[in-house]
Amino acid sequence: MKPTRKSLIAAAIVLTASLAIVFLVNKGKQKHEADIFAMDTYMQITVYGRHGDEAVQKAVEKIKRLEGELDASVINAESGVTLTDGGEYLLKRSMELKDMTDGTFDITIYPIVKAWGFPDKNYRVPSEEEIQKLLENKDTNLQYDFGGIAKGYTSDKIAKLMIENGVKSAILNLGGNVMTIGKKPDGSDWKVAIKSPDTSMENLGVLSVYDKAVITSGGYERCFEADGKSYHHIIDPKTGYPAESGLVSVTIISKDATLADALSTALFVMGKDNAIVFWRKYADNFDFVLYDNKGELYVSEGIADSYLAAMEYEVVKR
């Protein structure tokens, strides 16, 4: 018997955020929390254990530092800017992921993303001529957009920091990018709900995980309307237009949050069939939950036993 939607909601962790940095400590349970606004999104850090207070404060400092280092507007505005070690690593990793995904993940599309107005929210629909010109110059006028990978990379760095500080149980929610460290204090898995783009459902399901990242990309997250048509922020690097792949939500589950962040975008652009072919090639590195515009849900077999949903779904096998 499948669980009800209500039971799924009750089982899932509720993650919240606030405008300011707030530290909360429950000494009885040794629970330490910080809410922070950074990288243009709300983030929450929750740590359990006696090392938590110091670890949380170090994590907030690290996030703020990475925010400055990876700010695309700064990198692209300053001619000849020298990237930090983290920026250099992320640039190299991004280029490797571009090759791996056959260009469906490409950080050099910043000029096109900017032409649509997504970085500064000055939304507009560029002309076909403008888009074509930007596509032709993309490989010569290099400008980088780390938006599709920065939060995943940050999750990896914060998780490493936590472990180095003796933390054995924590959960990070960086603007919907969830990273779990160890298990819950009671020894059970973390329950992470995957948000539904369909307003008729609270979520697409609940995943039981530990020591993994759960990262979702969807066109519903940032979009605008012009002349009666909706345009979302996930740009297809090959066309210069918002991807129309038939997918509306892609969730990637992996120990590597940097990889998961990039692939949530790449698979969204690929579309279901190509995404499944890609997964079968790299199935040892990640799993997925795909939801398409027909209301159909697909779950890779690696997480099928730890996934609960109130709707029917197809398990994709290798």
Ligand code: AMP
The other form holds:
Amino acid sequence: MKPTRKSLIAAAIVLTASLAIVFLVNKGKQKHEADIFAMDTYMQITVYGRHGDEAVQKAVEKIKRLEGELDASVINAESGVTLTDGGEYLLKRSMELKDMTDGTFDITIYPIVKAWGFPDKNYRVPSEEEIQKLLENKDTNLQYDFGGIAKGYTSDKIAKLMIENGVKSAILNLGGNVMTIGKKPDGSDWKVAIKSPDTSMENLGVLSVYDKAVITSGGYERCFEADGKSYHHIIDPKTGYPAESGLVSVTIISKDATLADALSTALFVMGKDNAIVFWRKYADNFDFVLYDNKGELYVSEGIADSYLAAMEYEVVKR
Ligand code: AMP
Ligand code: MG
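Next block, the form predicted in complex with adenosine monophosphate, ref. the form predicted alone:
Full assembly next; the chain just shown is listed first.
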């Protein structure tokens, strides 16, 4: 039977209508992405929904600008310290965080980080005397290192920008530091895996979160070997040497990504016992996942129900 003209028109209308419905349904779930290299790390920005492409573009521009503004080598150029408004804010916040963490997070560590060769990857082991001298002069030879807080601060800034641009659902991954904005487009929580320092394990566990930052510090992230010993990039400001606190990986979960970043570094320096004492004081503001060199895992009460791990772990209560 030959199709009539009428039935062809009807079929065309039905097809157009269903395509329009599919288009409208998917519009809310449209995925916009960008991969960039900035702040010495790989970053991914994923935004769902309408106008997501614009938000991604704005985020990339903002990250590039912050990268320039917060780069230690620029801030500490011979002429002294020149800071933008964002830099001024972050300096003030960093000093407050230094007090809060009893000096375990300390951006004035830069001369020592530099002596170990971390910024330019010209790694070396400084002599005992050199470290002593740098420690003694740290408060007069002021040089700032935003490396332990810049990615968290950037996450907060980008999240704010997203919300201002009407974004309801987005996820940022700034070199393993994750920021979630809203929930997934289907309304469920984001699943964020915590990287395992041991290659034998797939991950340390998976967190279900929304509207939160999940930020990890690990000695394994940046280190070098010399004379058969491994040296990593998280320095204990009291000794001038890479922190040997027994912790291997510290993840902080918080609404405040700037806080989470500073605390991931600070708690790594503190070690498990002091980290737990500290958490009990500020438990309303953050949660943690700690992994130590004995292979033991500790998860704070506030996120224990949203944490899924293949291995056993201890839930730390308030
Ligand atoms: P993160 O990966 O957030 O723990 O930051 C590590 C980076 O922060 C290092 O590469 C240094 O640039 C800087 N840093 C190292 N030790 C400290 C410290 N105790 N306090 C503040 N920043 C630090
Ligand atoms: Mg940090």
